[in-house]
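Shown next as structure tokens: one chain only, the form predicted on its own.
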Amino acid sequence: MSEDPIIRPEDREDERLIDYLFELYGYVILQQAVAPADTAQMNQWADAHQHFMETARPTRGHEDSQWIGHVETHTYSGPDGINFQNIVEAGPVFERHIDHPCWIGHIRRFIDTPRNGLSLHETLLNIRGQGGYIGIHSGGHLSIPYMSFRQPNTGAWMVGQINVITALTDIGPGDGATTVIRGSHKAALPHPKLAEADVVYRSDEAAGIAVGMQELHMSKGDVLLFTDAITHGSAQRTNPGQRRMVLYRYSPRWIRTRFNYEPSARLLASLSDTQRTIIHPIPARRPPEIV
């Protein structure tokens, strides 16, 4: 086997073999699962947005945020670079996202879709420069409803929170490559770095650091999936250029949106009808208009 639990093209209905790397590491890498079209189109969108990159300012209350339609222009700290958060709403290249071939039925699986439902907490392209990193968070250890990770062996699961990143540059050694803690999904323990800090969530240092990280290199068009309750962050990009990737957050349909995002009529009138579950899977209940 490989050094990363890497599924191919041919291997991606082996649930046997998904659900095995799955359980046992928190994480697999999806070989070649978007098509170089869509590729070609998020890169576009991000080329002819990727200006508000010098704009951009940490914006913990959203007060200073740049909006291009439905979009937010969004930054956590600065070196993690820009989010367009609800990228979503940008175009059918990303509603595709909502319930792709390649990943969904895994996601359904994992999260129990039958009982718990499936939502979108998050959904959001990245663009990261030289000098961008991501700090060590997460981790087992923490009391959060979507960090949950079972799967008590009778063939139902419940992950509270399944991140899908595609990649959509290469990346490789020096790029600012996702890094994570293999198993420490299990972990009763918070990591070294978090306890030194006394940090409850993350530290503001490049993961890339911290002891027992591992780089995941992922070719453009590759899919890392991964549950949230893995020790990750981000190594730091020493390389020129930029990291770009698309990440979608899937979780039971009763955990809301990360930052109270209200679909557009006109992205709800283009979705198919499980799409619109997914995207507003509890439509709100009002009383009969009364006469």
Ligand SMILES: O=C(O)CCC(=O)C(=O)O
The other form holds:
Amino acid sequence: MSEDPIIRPEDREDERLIDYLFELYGYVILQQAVAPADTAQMNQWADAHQHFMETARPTRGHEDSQWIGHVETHTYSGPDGINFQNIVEAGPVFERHIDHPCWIGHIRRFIDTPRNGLSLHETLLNIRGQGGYIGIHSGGHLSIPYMSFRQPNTGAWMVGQINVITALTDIGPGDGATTVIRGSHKAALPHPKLAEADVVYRSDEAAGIAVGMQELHMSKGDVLLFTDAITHGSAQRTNPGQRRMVLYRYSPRWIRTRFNYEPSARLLASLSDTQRTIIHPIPARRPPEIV
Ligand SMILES: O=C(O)CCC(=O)C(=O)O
Ligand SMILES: [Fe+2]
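Show the same protein again, this time as the form predicted in complex with the ligand rather than the form predicted on its own.
In what comes next, the whole complex appears, and the chain from above leads the way.
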């Protein structure tokens, strides 16, 4: 096997292989999972909106953010670049991502959807320029519901959050690749960088230089599927140009949405029943109007 747990197109349905590697390492890379026509459409959307990069602020869905229809501009902390949050509202190509056949079956199995339902905690398109990075975060030592990772050896999985990153550009050395510490979703102790500061997240330096981190290089259209419990982040982008990716975070229906976006009527109407259940897993109930 190559260095990374890479799943070739012909092995996409091989549950035994994927389950083994995901449980052991905490991530797998699905090669050529998204069609070139789809990455091209998502890149076109990014081309048309990249000028928002200059004004992205860490507003976390509150005042001062700029909206493009139902898509909100955002950054986690600045250096990580711009996040176009709620990107699922940006058109059919982003809707296709909700239950994409290359990964949705694996997601349902790992989350155990028959018992736990399924929801999208966050959907975003990220653009990161030269100098950008994301700091080290997460790890098996944290008791946070969305970082749970359980495979009690009976066939019953219970994973609290699975991140699906689609590369919209080739991501190689110097491009600011996502980095992980293989197997750290099972770590009992915090990474020294996190313990030092006694925090879940450290954003003041790029994760790529932390002990044990490895860069995950991807080609455009490859998909990285990883548990949010794995200690991860990204290397600093040293090359000119941009790293672009789309990130969909799946969780049990109980965890639901991170930024509380209400799905638009247009989106709800255009989704299949299966997709609607993921996007809107717990519709509100109200008493009938009293006249
Ligand atoms: O930007 C990256 O490469 C990592 C993103 C990240 O931290 C996440 O997907 O949870
Ligand atoms: Fe993360």
